[in-house]
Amino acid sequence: MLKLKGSIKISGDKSISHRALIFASLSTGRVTISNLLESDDVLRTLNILKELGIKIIKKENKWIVFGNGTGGYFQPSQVLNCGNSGTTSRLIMGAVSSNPISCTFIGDKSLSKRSMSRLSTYLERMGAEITLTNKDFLPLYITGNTNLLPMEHIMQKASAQVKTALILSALNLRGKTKIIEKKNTRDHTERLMKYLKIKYKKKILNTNSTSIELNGPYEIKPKNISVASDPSSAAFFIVGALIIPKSNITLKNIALNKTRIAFIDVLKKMGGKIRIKKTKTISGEEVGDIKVSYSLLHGVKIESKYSPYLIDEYPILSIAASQARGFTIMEGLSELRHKESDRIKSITINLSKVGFNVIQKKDNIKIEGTKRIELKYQKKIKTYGDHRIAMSFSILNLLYKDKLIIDDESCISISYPDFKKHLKKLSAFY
């Protein structure tokens, strides 16, 4: 039988990779980036920066970016194709909004169904001219302006992408910009700014709320960036080791940012044997090794207040829940409807197809776990083009001896092109 055994270094973090490229492009010189994730999404950001006049070359295993400063983007000669990447579209929109250029953003079929007005309304209020398809979607046309109005933004919906886009816009504005988060989100942008010595003020308003104040324009001095390994990618192997008997693995160089490893707290509450050892800090992020061994899991309730920190991990947590004793309840998942697929639908339909008892009510999912399901016939898993659904059910497939047929594995390259290679490296038989 199959088990997961051994150790690997996970690929670079997707969120940090996007930000490393963009901040390097806004610096005033040469920046070398190590361990950049070379996924479809990140390469979209890289190629769009080239279209905006940024020189970027690869030398051996590192990427070298020659920044043009915070107001240094040039008028692109063609449309900016973001593919499937919501991070690319929103972050670059923010970055170009305070440059005197006009850009047209397009995306694939999936990205063209995702809301862009949740960012554009803020940028328009500041003075950017934006035209959206059906007032909400790509294709999008934006004319930026160095004289945008620096102002206070109160974010009603939690979104690290929108927050970062507003920060990127503010870097080239003269005056104070204040961003108030009613619900805290992931803080990779703030950590990278601190590492790059970009001065800003951060205040904790209450347990869940924070304000960030910037006073631009900024000159960002070039500083080399190392990208920590992606905890969201590590999550697939962590759950795999927890649910497959006799598994024992070590994952190295993982970013241990508190806003990114909430899923580990959930898995520990479910009874998961997970040990974390911090090893160092790289480019503002704490990193370390994660050791995981097979565990008997039990169901838990995951309250809605945790949802901003679990947005990418709910699919693989649903796989853990399917193998746990009792019920797991996931509450407040509305944001999952706005990802690469409607993940509430993707999780519910596919787990039900395998034979699990899954109840979906509004924005909540209830999963009854059991190890007793045996498949006599193959079942087709519909990914809806969602890389995290594809990888999550690839992990479940290890238990069902390839009885699950994943309809589209190509989408995995969006975030983790080395997923299959790393899974094969950890796979052993007993």
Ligand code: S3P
Contents of the next structure:
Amino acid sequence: MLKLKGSIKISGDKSISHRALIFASLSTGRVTISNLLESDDVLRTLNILKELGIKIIKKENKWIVFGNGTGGYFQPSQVLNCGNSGTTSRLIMGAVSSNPISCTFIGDKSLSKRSMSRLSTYLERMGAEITLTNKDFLPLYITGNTNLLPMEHIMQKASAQVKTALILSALNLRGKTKIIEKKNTRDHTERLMKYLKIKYKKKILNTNSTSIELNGPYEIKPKNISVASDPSSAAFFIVGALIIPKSNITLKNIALNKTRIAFIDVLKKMGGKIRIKKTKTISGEEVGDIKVSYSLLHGVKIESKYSPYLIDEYPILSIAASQARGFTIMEGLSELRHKESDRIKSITINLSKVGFNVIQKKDNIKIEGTKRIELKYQKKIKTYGDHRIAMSFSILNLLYKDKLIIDDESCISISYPDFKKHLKKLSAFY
Ligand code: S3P
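For comparison with the form predicted alone, kindly provide the form predicted together with shikimate-3-phosphate (S3P).
Full complex below, order starting with the chain above.
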């Protein structure tokens, strides 16, 4: 029988990797980045920065970025291809908007269906010229300039990507930019700015709302960046160890950022035996080791107010729910429709196909867990090209002895190219 056992260091965090590259490109000199995630999405950002005139080389295991200062991007000679990466498209769009250059952004089929007006409306108000396809989508053309109007932005939707894009734009603008978040989102950008000594004011407006104030333009002094390991990637093995009998694993160097590890609180509430030990702080992010052992889980209700902190983990949480006693209810998932796939649909369809009782009503999902499903025949899992769906069902597949046939595993390289290798390393038999 298979179990998960042993200890591994998870790959670098995707969100921090994108930010590390972009902030390094805006610095006034040479920045060495270690533990950068070399996934398809992050490499899209890296290659686009090269297109924008930034020299980036790899030396041994590290990446060296020769920053050109804020406002230092050159006119690209080619279209900027963001592939599947929403983070690349939004962050780079913000970063180029305050440079006097014109760029064309394109993406793959899935990215071309995701909303870009959620960012472009803010940039247009500031004075950037933007043309979208069908008023919302890629391909998109943007002409930026250094004289965009710095202003106050009230974020209508909770989105760390949009917030970060507006911050990146503000770094090269003369004057005050204020961004008000009604619902807080992941704060890697703010942490990295603090680490890089970029001055900004963050005020807590009430329990769930903050404002960030910047006063540009900035000169960013080069400082080396070490990327913490990705908690969202760790989540797959954490749930794997919780649902596979006799498992016991340790995952190392994981970013313990509060805006990212809410899924651990949920899993603990479900009865998961998970222990966290903080070890150090790297480049502004606390990191530590996470120990997990097999647990008997029970269903819980996850209220909508937690959704910005669980946005990437709902697929794997739904796998945990499928193995828990009773019902798990996930509420307020509307933003899941705007991810790499419509995740409400991809979770519901695939779990139902395996045989679970899943009820989807509007933006809520209710899953009845059971350990009693035995599969006689193979079942085809449709990933819709979504890496997190592919990895989540690969974890469930460990319980079903490969009876689940995942239609497209290649998308895993979007966020976690070493997933299979790491899974193999943790797999043991008894
Ligand atoms: C990300 C923010 C989240 C998340 C995405 C990465 C980021 O998207 O889903 O995978 O790096 O800022 P939102 O913009 O919806 O917060």
